[in-house]
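As structure tokens, one chain now follows by itself in the form predicted on its own.
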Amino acid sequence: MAALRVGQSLAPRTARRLALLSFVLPLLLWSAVSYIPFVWHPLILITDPGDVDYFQPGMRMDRADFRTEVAHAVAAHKPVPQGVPANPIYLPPPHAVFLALFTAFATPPATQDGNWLHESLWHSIQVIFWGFVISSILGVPLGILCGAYAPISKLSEPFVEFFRYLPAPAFGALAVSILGIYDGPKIAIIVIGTFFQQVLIIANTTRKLDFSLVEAALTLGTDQRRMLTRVVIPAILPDLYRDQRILLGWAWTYLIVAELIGTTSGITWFITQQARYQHFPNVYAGIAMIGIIGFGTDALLGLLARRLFPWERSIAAQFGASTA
């Protein structure tokens, strides 16, 4: 078992199979399932409700109750209702989730109020954009000071660490009052849940910077002025970037609850929407394209890593996770 070596890195090939594989896996026990009969399946589909006046094609029921109402058919000479092992509505399978994938941008809202899964999607990354961009405006310039400057960490840090552990849901409706009912409380949300771990995940980075570049520094001539933005900011740059690819998946974490907050908008209101009206393909079509578009993200965040630092090696990179 070579490769389980710690450390050990993988081939190319080696590398894409296993990165395919997590996510075929996952897909076959789904698949199995959903299409096994044997494996789970605790309902019964009604295809034939026979004498049994209450049963209607399509119907689900327990499998015990559907065995009483066979039995009591068999006693009384009547035609017996037939179905088939279904697994729970909630639960569809895979290839109905799939189809939902191309056909919920094709579908128009189930109300007047409700609006399209694109619309949606749009309203939530924009949702997100804001509530990181403003978390990282003010958090990775205080982060990278607590982690230069001892004064500044003292001062702040104490603050910070009691502030994170109070959940940012809670502050929903301080928000709402504050900041109206649309869009502004929910990107409070997602700035409360992200600018106080920024603020220590980058401090905590940035001491982690090689103390003999500032000696180097210092010995070539360069002031306190410009040791921040000419050593220590280029030198944890790398680190700084994953730092944030990370803390970009935390804000979308939040940005479920955040959206219950106020009026109902974005991703959300359509998940919501197509639960309440039991369409639950729909459902983890919704849910899916939020895995699709962070992925994705982080796909792209990635390669543009490789581009900005090619001398940048870890090893993530050589497990093939997509943070390098």
Given for the second form:
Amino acid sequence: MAALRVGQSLAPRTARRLALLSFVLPLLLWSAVSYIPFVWHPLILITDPGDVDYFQPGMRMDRADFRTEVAHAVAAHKPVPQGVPANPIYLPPPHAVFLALFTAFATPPATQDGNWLHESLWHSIQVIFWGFVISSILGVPLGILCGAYAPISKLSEPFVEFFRYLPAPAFGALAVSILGIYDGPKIAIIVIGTFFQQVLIIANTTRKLDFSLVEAALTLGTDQRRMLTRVVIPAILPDLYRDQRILLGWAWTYLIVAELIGTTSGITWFITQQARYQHFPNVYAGIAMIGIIGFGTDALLGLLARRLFPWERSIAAQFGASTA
Amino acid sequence: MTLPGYLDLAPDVRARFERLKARDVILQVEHLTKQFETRAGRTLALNDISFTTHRREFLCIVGPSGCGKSTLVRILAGLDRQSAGAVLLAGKPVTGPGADRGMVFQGYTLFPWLTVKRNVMFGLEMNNHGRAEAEREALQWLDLIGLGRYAEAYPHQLSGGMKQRVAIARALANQPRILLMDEPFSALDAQTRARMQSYLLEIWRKIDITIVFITHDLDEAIFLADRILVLKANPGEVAELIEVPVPRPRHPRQFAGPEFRATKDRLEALIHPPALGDDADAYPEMPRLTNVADEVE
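Starting from the form predicted on its own shown above, please give the structure in the form predicted together with its partner chain.
Following is the full complex, with the preceding chain placed first.
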């Protein structure tokens, strides 16, 4: 591979290969730690307890303790316990997690009132959706107004800037006492986590509008009312769309905290439940599911952008370069 | 210090200017002054500028950088406010931007999200023409500028010259009284610029429009203008209003003609007066580097 050069652009083939490699490399690392016995493997998985009374098949032992017991057994001429090197239970091998991605959907809920995985996921998606929609209904117009009109900006942005630093989960208890224990407080946390960033980001995007377009529109006889709807908004729309994609990603990062508030629900309920039973492949599967949904949604929105904004070449270029 | 002699107007040229000045006054600028308030204090950008433009006149404004020619045209467009004085368009004072004054900017300023046709329709729609009527007129304008085939293209698919033609059509579609152009061709390459100049003159001949054209290219000014308003810098003031003696219709071969040369000499003398000593500071004699082996002429 050629040496790194600042600003160097890549051939599409190379870009695609590197993008693929960015997923393959961590996977290879994980496989190495899982499948090569002399890489890490700090524990011994007992296959035959021998004469040690507290050993059981399937038990994971510290390597040093196991050796001590083996030495004792050898000295006493009793059956020697057997075992193979193993990783801690919280690090399942890749194949177990990939399998869990499928079996988790096929496994019925453990309790009567429990949910199937797809039901949990659907619940999480709904929480994200409503949180993001409510935040956007308020945040997008306010952001545009702040960006377009200096008095509105000065009147609202300093406070928004302050509020942005208050961590959304801090409002959890408050949200529960106001909105109850079900979906209300969860949606509220996502709104609080998204809204304030949204106003500032969209205000900045609006301020970056090419002002010569506004002047051109003025000389064509555009009045103030139509300036906003016919010039400012269409001009910033591709950038606004890109901001919304980034903000939707942020909304997802608030999901787990939000779902822990009140009654635990959705994918978080699934993850915590599985962790309690030490079904770690399922835990990783649940976490990976969030990534797959988030990444997939963003890729779809990126594809959609190419249809929505045919005049915007930078979106097409950016999208073409970033995904395989 | 004597300025180069200025060519006397031939009788037919003189008669042409008599006819021009007999036409209605479209634009009247009276004692226009613009001050900028900065932290360092006040800067006088324009000082007591007065001139008139007649119907169907082509007026060019030239001047050294910093003479405030862009500020002047922005005030005419209503995008900036003057500190004192008045701008009258057909007798009525200008108080803000409006559809009666079209403007073409140096940057293309086409709306990138609209097709070429919708760009030309924009002004008509803003002035409450129906969609169908706006579309019909836009297509007529696109035919006039020879871009009918590109009606459904987006601006980013056009070359710089084509974009600027669309910008001219967009400004003219509103049927303004006057077309203001702020260095519209300076971002184009030399060949395209020359073609656009001939092209603009052709449009100007075909329709009833008065043009005020800012440029720093003296050849361009002489080639296009009936009269050239020459500004000087610090503060921006009128140096002279030159009546261009080059006969119309204009052709690039006139660049070598005596009227053209004389006008250019006069403009050069006004804009770049002979050095009074400061030139020596700005461009000191360059030392010869000792590691250069060959002598060059």
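What we label the rigid core is the largest C-alpha set whose atoms superpose within 1.5 Å from one form to the other. Just so you know, these numbers come straight off a predicted model, no measurement behind them. Positions refer to the first chain, counted from 1.
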After core superposition, I'd like to know whether A305 moves between these two forms (criterion: C-alpha shift of 2 angstroms or more).
no
